[in-house]
Amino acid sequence: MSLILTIESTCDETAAAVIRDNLEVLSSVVASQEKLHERFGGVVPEIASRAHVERILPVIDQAIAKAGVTLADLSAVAVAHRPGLAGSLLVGLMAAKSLSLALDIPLIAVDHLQAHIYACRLAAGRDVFPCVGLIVSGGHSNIYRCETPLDFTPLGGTIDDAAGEAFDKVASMLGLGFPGGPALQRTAEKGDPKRFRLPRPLLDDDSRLDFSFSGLKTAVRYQLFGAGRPDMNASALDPQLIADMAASVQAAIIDCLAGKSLLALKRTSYQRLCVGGGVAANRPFRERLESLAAEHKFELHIPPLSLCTDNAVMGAIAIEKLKAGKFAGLDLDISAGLERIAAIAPI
């Protein structure tokens, strides 16, 4: 039986995991950065490839250890390659390819948003291709048709700001803190969603399955500090008013991910919906697609909670390469899509 260690470095989570060619996981370890970028309000690329530079091979060792393998019992090593942050990408490809030539194992490149939709494969225990897909983190609102594991085809996607990007930066506007998603929910939990009248961007455009959440950010900051003020004080504000727009801001962007997709299952005919990404842990959207999948009559997978985050159990999706014999070369390169601090400004 073949074992596969999976190596994910996109962002601010070092990660490694071994894998069965059975999907079965034997282990897991997640390095977060959190703490180094709090005081930024985002994610600082320099910040995130230093840390993984410092974390990539104790987190290997230890998913080695907690395994109960050793190095030589490896068949293969995958490592996501695309998209993320170009130079945190480039530290987790070149332990990969370090430990393929010196292993003499082959190398399989995984692509972080495939990954992100096979984790429901995972979760499911069984195949849930073909289907819809829906990635929502804080760098990326995406819609796919995904036909097989490996084969997607884009439907649509932000036009700006992803979802998760919209949550970080009102959280900052309204001082919650970083992560913001998180804390963003919890405070909505105290709001009342109906206060504040804030627009559903594209939501009632029909010919399109794209996202725009920066006009819907803006919004956010004229009702709460007045348009042409470029100074933002959210200690001054009531903590009620801050609960209520949390709750406004978070039934927005979830009208808006809920409405696409329904319309992609409309458009393509599928009756399956799997979910991935970061802002798929937050529980009323969970909740809204649930209720909406009973409706509807469709089924719905959405991982728990511990691989909605970037994790390197999902580059289990590996597997399928290795079994269908796609190996990649040393020449293997990165493709980022992704070099912007997620957070720091709030507009």
Ligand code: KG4
Contents of the next structure:
Amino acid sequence: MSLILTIESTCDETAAAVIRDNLEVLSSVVASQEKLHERFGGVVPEIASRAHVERILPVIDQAIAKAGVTLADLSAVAVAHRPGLAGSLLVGLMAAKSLSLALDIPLIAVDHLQAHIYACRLAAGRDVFPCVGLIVSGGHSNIYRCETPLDFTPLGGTIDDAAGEAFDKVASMLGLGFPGGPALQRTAEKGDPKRFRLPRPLLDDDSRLDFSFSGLKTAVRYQLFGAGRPDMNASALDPQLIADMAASVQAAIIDCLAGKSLLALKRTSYQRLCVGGGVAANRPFRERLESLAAEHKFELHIPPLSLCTDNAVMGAIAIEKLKAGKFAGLDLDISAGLERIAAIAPI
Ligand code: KG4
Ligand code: ZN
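Could you switch over to the form predicted in complex with this ligand, since the one displayed so far is the form predicted alone?
Below: every chain and molecule of the assembly, starting with the one above.
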């Protein structure tokens, strides 16, 4: 039986896992950098890559030790090489290449977005393809037709901010701290989602499966502080007003994500929706999708919280490549960018 080491360093989590080729997870280690970026209200790329350099070897060592194996037992090493922050990606890639060379084992390239959807396969314990894949994270809000774990066709995505980015930026405006998503969700529990009328951009446009979240920030800003006011002091705001705004923003984001997910299911005629990425940890969002799944009779897969946010276990998608003999050479490079929305295939 083959053992694979998976490495994840696309953004601000340094992670490694040891997984058997029957998808049994022997260990999973995630070192979060939340505390390092907190005071900046967002991930600072240079700080992230330096922290990855410090953490990558201890994280790999821990993953190996926790799995009760040695490096010599590994059959392959897999690494998320796209998309993400360039400096962060490089750290994981160099560690993986070094291991591949030193241990003389194959190197496998993992697409981080495909891995997020594969988390649904892991959680389900059975095949979940074909499906509509919705990835909602700090950097992405994309919809795909996923025919197999490795065969994704983009159907739509955000034309500006990602859903997680919208949560983070509005949370920062409301003085709720970083990362904004969980903080905004907690605050929204005490709020009235109907108090503020906020836009649901592109939701009524059935001709496309795209999102646009950047206008939400501006709408929130104007409603809280008025137009043309550079000073935005959340500490002067009434706590109930903050809670009501948090609930209203969350409802607007969820409406957009849920609406386009339904449209994608309709367009593809698939009856299965797989959701991945940090925003999939949002409880009201999960509940909305669950009730839609019951109402519209589609199969819904959302991984447990630990598999929604970045981790190396979802790198188990590399086992699909291992089985297909799809290996990377030592010339494997990172690819930081997002795929071009303009290149989205017609449905
Ligand atoms: O997938 P992820 O861990 O990293 C990226 O690849 O970006 O996603 C992080 C994003 C952040 O924007 C964070 O605020 C958001 O996921 N997030 C949430 C929740 N938990 C994490 N957003 C809304 N509600 C949550 N409970
Ligand atoms: Zn991610």
